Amino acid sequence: MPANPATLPRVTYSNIAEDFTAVHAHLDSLIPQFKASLSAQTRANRIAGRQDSEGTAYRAVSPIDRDIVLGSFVEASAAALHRAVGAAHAAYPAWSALDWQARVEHLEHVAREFERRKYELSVACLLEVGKSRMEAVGEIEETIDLIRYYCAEMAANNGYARDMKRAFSRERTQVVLRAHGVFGVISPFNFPVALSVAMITGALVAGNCVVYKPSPMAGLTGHLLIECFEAAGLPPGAVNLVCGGATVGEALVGHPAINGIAFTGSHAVGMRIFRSMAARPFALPVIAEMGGKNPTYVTRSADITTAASGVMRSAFGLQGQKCSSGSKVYVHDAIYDDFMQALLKLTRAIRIGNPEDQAIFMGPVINAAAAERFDRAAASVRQQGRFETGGQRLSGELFDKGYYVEPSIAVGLPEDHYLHREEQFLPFLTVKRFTDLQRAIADGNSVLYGLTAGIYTREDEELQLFLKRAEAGVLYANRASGATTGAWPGIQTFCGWKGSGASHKGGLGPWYVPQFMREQSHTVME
């Protein structure tokens, strides 16, 4: 008898040792069913709860196998985008006028709809991004928790209204946070459901309406998640979907009626958005998370087995295509050889292939541009350093139908080599030796980014030095499940410092939702 999905164990990014046999059995039956259901018909954009097909149709294929067609989507025309912004503005007065409890109730219905369709959405993530099974299911579990956490924060803060002191006995004063209007939400391919829903939920629960543009590599999940919002009974126009690439994104940012932008993606694009919104007659809010370099420090007192596991999982999970991926590790000279032996053993054991198979840890990188970036990085390592393992594209059979590369560990590069400093979004790890932890941390800080960082140590003095000196918004110590990855709603906030964030307040935590609101003081004489 097939398992009841509601009884299956939850998958998170940390419970890596649990028995997920029943989850895999359910996916074994669901994956072929979902693939068979994929339709060649065009999936139109969704504006005010209706289909809108105005624009240029484009076909999307799976990075796992380019013979798998995920569907056809529509790059929204300028007129369609304008209609979407107009629909959001039309819905805004009624949506923002609801008391916060009513908005929370709507979004709790959304969370239940995601829960009902959890495994369907997981399979969509697997096929569209090339995620492993556990990464895909974990993303949808995170999505459900994100919605519920932001709703809980709204309740815990009484809808962000607070009584203030009185200067006079007849004076009643209060401070409230109010919505801005219409937010544009622009999301990346790597966490197409969780990151999209986090930004959409933050905007909605605060009283804003949304025009949502997913990555052009994530139109399938974009449509499915909008179906969840609509099925949960949100008013037409509260959330609108427009697909497309950079042209649509730039038009959304530049639309004169947009009141704010929530964005997750590259530093270069995020800063262009920030400058664009600041150049208006008055500055508009930009909530942006913009990547990271994410160093890890393995000290002489580290538990080597734990450190090797955490570094491997952070560097090569999701093919290194996470903004929190650990792409640089500093290893103390005293344990360098032992650590590298343990890390190389784990890395060389990684199964690469079609993530429909439960044994596969690494699928393909997302597209040809990523594979070409890998080739350039590999060529540079061969010229200026060397590989301890990896450095090659894979070929033959399935590997010729997608962009599959080896998990790669580079050593011996010059101190100022670009691979030590620039985010690559690839399964590519560089290694540096150190003897002075304070200097190693200073070197790890000397990059544009400041998203996550990790350490492995059994000495409290080393731990405290790291916690006080590491310039990143998310710090981890001694985690086998991920040296720099694995944040979860309400447990770890996810905040970018320096070039990793524009607002310096992170997602998954208590200060995220207020960013979608503006302060207003009320003084009433009684």
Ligand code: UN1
Second form
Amino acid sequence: MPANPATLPRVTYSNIAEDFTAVHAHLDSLIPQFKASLSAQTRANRIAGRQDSEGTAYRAVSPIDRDIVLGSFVEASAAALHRAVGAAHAAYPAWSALDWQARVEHLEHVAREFERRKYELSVACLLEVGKSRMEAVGEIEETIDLIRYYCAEMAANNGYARDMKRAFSRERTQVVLRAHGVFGVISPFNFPVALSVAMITGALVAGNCVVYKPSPMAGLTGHLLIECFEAAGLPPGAVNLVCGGATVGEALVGHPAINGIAFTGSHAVGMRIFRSMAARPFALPVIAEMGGKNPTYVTRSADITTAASGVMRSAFGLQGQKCSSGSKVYVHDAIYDDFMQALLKLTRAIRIGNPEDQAIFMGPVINAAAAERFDRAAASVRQQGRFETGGQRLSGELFDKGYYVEPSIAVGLPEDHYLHREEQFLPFLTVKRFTDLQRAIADGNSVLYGLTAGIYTREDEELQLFLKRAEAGVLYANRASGATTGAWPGIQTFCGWKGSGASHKGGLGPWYVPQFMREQSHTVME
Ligand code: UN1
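Condition change, the form predicted on its own to the form predicted in complex with the named molecule:
Up next: the whole complex, starting with the chain shown before.
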């Protein structure tokens, strides 16, 4: 008899050694079932809890295989977007006036909905993004935990209300955090459920209403996750869905009635949003997470096996398409050969292919543009350095129906080569040798970004140097499950320093929700 899905073990990105046989058995039956349920039918946008199909329909296919049609979605017209903002404003007075406990109750209902539909959403994510099974299920588990964490933070902070000191015995002051109004939420393709739900939940639990635009590559998961919010009986209009690309995104950011933007995506787009919001008559919140160029340091005292595992998983998990991916490794001269041998062995053993299959670690990259970026990077390595492994696109059979590239490790590039400095969002790792850790860390810091960083060391002095000097919001030491990846709600926080973030507070942590609020002081004579 198949196991009850509610009793299956949880997948968390980092519990890699657990036995997931039962999870795989469940997915074996669910994947074909879910694929059979997909249709080319158009899914209209969701405005005030109703369908809105005004705009241009577009068809989306899976990056695994262009013959798998995920559905058709509607690029919202300017009028439809305007209606969505209007619907959110209409819902705002009632939603923001609810006690925080009532909002938390609604969102706990949303979390239960995600729990109930966990594996269906995982499969949607697998097919839409090309994630491996473990990455896909891990993402939905992360989603459930982050909703509950943000609700728990609301409770732990008494809805963000605090009594202040009294100047006189009859004068009472309370400081409260209150919502801004309507947030535009713009999310990327790579964690289409977790990152969308994180931003939507942060906005909603704080009392804001939302107009949500998923990535144009993630309309299917975008629709399914909105169904989970709608099922929790939020007032119609509290959260609205508009699909589309840059045009809809720009219209949302530029809409005069928007009160804040939450964005996760590239540095270039994030900064464009930031500058465009700064041109308004007064400052509005921009909560942005904007990518990374995340270094790992493998010191002479490192445990080579652990380091090779962590670096490989962090560079190539989800095909390197995480803002947390470790795309550059600094290796100490004294252990260079041993470490590279271990890393190459693991990398050459990676199974690439259709991630519906449980043995596959790497699926396709997201689209033709990513594959072309890979080609440009590979050509540049051939000219100015060399590959230890990889460097080729894959072809033949399934590989011709999607965008499949090899996990690639480049060495011998010039010190300031662009592949050492710029985020690629590809399974592409560059290697630098070092002898002086302090200088290596300074070099790792000398990029635009500051999201995550990792170290492998058994010496406390090296560890302390790293913790003190690394300029990034998320630091990890000696992790086999990922050198720079795998942050989890309530466990790590995910704060982008420098070009990786705009607000200097992180997702998944205790200071996330207050970013969606503004302070008000209430002094009342008793
Ligand atoms: C991202 O990397 O794009 O820490 C978002 C991690 C995950 C993903 C974060 N929580 O690797």
